[in-house]
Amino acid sequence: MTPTTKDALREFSDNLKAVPRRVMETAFRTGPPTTDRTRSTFVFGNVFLHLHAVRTHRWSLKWTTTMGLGIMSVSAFLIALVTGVMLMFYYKPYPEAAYESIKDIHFVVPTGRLIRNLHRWSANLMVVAVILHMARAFYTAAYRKPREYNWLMGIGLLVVTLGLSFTGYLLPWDQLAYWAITIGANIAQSPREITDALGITDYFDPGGFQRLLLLGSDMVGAEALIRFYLLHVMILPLALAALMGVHFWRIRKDGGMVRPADADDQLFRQPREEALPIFTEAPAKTYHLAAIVRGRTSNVGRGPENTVPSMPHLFYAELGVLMVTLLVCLALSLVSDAPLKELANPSVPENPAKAPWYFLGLQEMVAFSAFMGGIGIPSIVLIGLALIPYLDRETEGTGRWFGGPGGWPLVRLSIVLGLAAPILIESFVIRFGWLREWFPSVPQLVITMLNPGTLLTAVYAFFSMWCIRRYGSTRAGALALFTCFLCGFLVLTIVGTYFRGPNWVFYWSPSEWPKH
């Protein structure tokens, strides 16, 4: 063997031994993030972390600023995504096998029950976290300039999140799922309330088109199952990922988390926590003219005072929220199984047939008018939410909880009215009935336009207009209306969940339900 050959073999051996180290060096080219500069480079050069700014304001890391609700929503989505992929290995999306495959996952596949429970609870937790995250953004006025467009992205995320949970509800193909989707299909068809009353359904039938688009057929069957499966595992997750990417990117480009104008002064008055690296109170700043552009970004005029590197401070906080979210999902999965009733049977209606809990408030209103309860009022609410940042152009209270004219006292009054109004209206309707019981021949258009749901919406709207005049502020009216709708959603959800029994009759408890 020639010396050249020996040298080549030795070099090959050394290179082989150095592979693990070289892999780490090529993957993390900046080395361990131990200095201010390498921490910034680590965030800026990472495909996942680069959506963060390299530095984070200390106000954004306070628990009371966000309560981690945005990261909790993402964490729940990631848990649902991973467990959903695992379930796909065993699930068969056609009626003859869907129910049996769910039973196999639940009773036969090792850890299948735990994975299914995790998937269910993470999906429910995601819905709760997204709603609370939107409420947090609203109450801190985080929708104001320059964040208007990101508020719209948040509304889109809420709609897609609800769509993901609803489409997954049909997949077990049991009685609970089948009749819940039947309710959804009837709501999609509800515009026929209007077209039938006007006598134009034969020529213009948007309700029938929506039902056909949703189910792919006139009935809930194989076509509906495959459509819901495709929406649930491909189309809606892709839409959610796209919206999340835009949402995160706009948070960074809009100047990070919203904070009060005097956030730096408030932090200066508070005891300073140790943070690495220690940043001086009066850093020496240099500026370089790179280009002349039209307008100014959200960071113009802001220095690095009271900021810390996103790595490790923000990154560790996000990991902490992820761990807490996983812990909550695991705890719930160990004490409560995902429901699974009998095989879907179109000839045996589920009574009461109930939608998922987050749609029970709508189902309560649908009981009086399918169109207004399922399409009309939700559309009004979504349009109203989308218009908020474009109608409220004020600046007072931005970044503060319940900031703006009225503040917490106004929110407190709105909570009282928001809870009292649906309770009183529901109590009256349960005790005395409504127009159809009083006047059996009343036209359907009157029932559609004048029902408990529209009455409740009108009460909230008039209260909001009163607040605008009382405080001379659009923000005050928005605070009142948003709080009222949240309270109404809560009351109607509780009524639909716990107090509606067979034939959607009111009962104080399931023990009073008729015995078969």
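Whichever C-alpha set is largest while still superposing within 1.5 Å between the two forms counts as the rigid core. Keep in mind that this is a model prediction, so the values were computed, not measured. Residue numbers count along the first chain shown, from 1. What changes on going to the form predicted together with its partner chain:
The Cα shift for Phe12 between these two forms, taken after rigid core superposition, is 2 angstroms or larger.
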Contents of the next structure:
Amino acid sequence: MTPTTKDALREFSDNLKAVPRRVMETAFRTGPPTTDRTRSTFVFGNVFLHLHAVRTHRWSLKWTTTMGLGIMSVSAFLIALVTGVMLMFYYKPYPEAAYESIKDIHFVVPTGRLIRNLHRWSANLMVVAVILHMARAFYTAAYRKPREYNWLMGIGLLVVTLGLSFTGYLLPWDQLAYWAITIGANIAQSPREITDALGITDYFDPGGFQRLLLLGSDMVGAEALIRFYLLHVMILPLALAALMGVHFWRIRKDGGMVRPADADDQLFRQPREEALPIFTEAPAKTYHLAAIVRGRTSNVGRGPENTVPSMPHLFYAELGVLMVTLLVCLALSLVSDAPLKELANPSVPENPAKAPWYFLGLQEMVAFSAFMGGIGIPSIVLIGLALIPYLDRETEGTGRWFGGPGGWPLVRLSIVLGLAAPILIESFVIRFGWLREWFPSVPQLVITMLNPGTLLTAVYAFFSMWCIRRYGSTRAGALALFTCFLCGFLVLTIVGTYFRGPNWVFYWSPSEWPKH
Amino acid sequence: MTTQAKAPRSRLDPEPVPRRDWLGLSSLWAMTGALLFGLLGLLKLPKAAVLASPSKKFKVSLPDVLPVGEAFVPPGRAVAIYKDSGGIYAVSTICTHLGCVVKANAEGFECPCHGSRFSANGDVTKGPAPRALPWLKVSVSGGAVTIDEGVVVPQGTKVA
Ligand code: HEM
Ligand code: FES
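Hand over the structure of the form predicted together with its partner chain; the form predicted alone is what we had up.
What follows is the entire complex, opening with the chain shown before.
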């Protein structure tokens, strides 16, 4: 049968009309996600989506389980990534040009100011989200078996996130940037305080090496700028992306979000609309793959399921968080501009020279001694965080907010102590001074090591030990210590941000700062 | 290597390393070793053989009258130059704490960043700075005064 010319033309025009629909259909390789089976293939047949499991437990979708903080961190990162690439069109990483190019972006480039603001605000939001997300994972005891390793990946992500903000801070090459980085690089050099005191700096100088590695020179100049630029736009984002990949993959392989042992019972008490058994149209061969997958195949052989298809339930929730994050960033960007001070001037320090806000707690400690405040205590905190899942191997309270011995009452007590201790220590130090004011000839090594922050850490550690004994549980000690450090971070950051003025002197408000 | 009774193995759990693979393995390790060795050399990359920084040595012309105890700071340099009956001397004004530039005042120096104070000869009197401000090498030939920021001299070294 040969079609007539007329038929062929009609078919052509029909095909033409059908193009949009066909493109949509062919995009979904396995058909539109409308049935259980195609919703599954929609997830595992897609490069990007298959980091997710095909089905999601209803406990994971409860708002109180994650508060969406992990997704908020990713969303903020994505916003920073896109706006950052846009900024790269105009930014020039050379000392003579950097400041001018930022000024151009801010004042000349169409929508440049909005993009720059979005970049700043999403970066700030990311730091907040990551810290809160870590707190969420901690308080729900989500770091326990089998998620220990993913907690470590999380710490890596925290460090890289802070590194990204720190390296980005130098790029505008204004006064704020220049002096914050000078201080940062010298903190990297501060192990010299120890090697100097021991008299071995000439042979063994890790501090000097770190500073040289960071700056590529013995001053903050063109080499430093290009290094920070490379770290900021290339090395650290790649590292972050790699770590994120592992982080997400492990979430899936570790069985999704942590949930209490009795999560199913708790959910059953609520009305269930959609608790169908998995795979209502079960394919014939589900279990062949299960033979070679090691570890738990969590869904095999269970009774009625409390899971729903990830498409659309999980993905729409994730998209929702992304949109909220974007909205918050946009709103902040419209009302508040990213700062830009005068051009960097190496002979006149910005006064006060303040780092980004989340480092001001550190700066507050550094103002007493550089090594302990800038390297010693942060290292202790990071090592402590990394050890949590390996020391707390209990099971009570997993997946429940403030779960474990002590629970919320212990956390409440820790908040009181965690806030009171740094406030008292700070007030004392601000009123009466510190070691050198009382004993002018005290050896430098004592000043280096005995930071008010050291005292604070000791108080916290002591309290935590007491909790371990009192409740007979490591988790109780961890709850106390983590809460205390979070509170200490808060107090020191607020003091550093709002109550320190020129010469790092205490002022009740910036309006009292002397005019110069 | 010890020989063990052959345990029955399944296809999913094969013998870990067949012995005849040693050639392959040793070449793999040789390559890994070579790469590590090369990497070790590459570690030097971030440290330039010559640091790109402006000359540390510079000439200054002091004002005709420089009262005792008053600092002369050459523009753009972090050095305070003094003149008294003992001669000319120069004190670095880079804070030994975290590198801010200190300001000379009547008692000595004060740092704007974390409030370190130094006496007139550079010793720490207050705050977190771990070391005294270093004195720098001064040389006078004819009328010209040259300062070398790269060379530290003992406190009290004055050049007539
Ligand atoms: C750039 C930084 C980070 C990103 C983008 C990120 C992302 C995520 C996401 C999307 C989840 C899924 C659940 C949720 O939304 O809460 C998650 C879970 C988790 N994250 Fe992170 N995270 C980051 C940093 C951290 C940090 C700093 C820690 C802790 C040190 C951490 C520890 C965990 C743990 C233990 C889980 C599993 C929680 C559970 O099973 O309930 N993550 N992360
Ligand atoms: S840099 Fe001078 S006191 Fe910190």
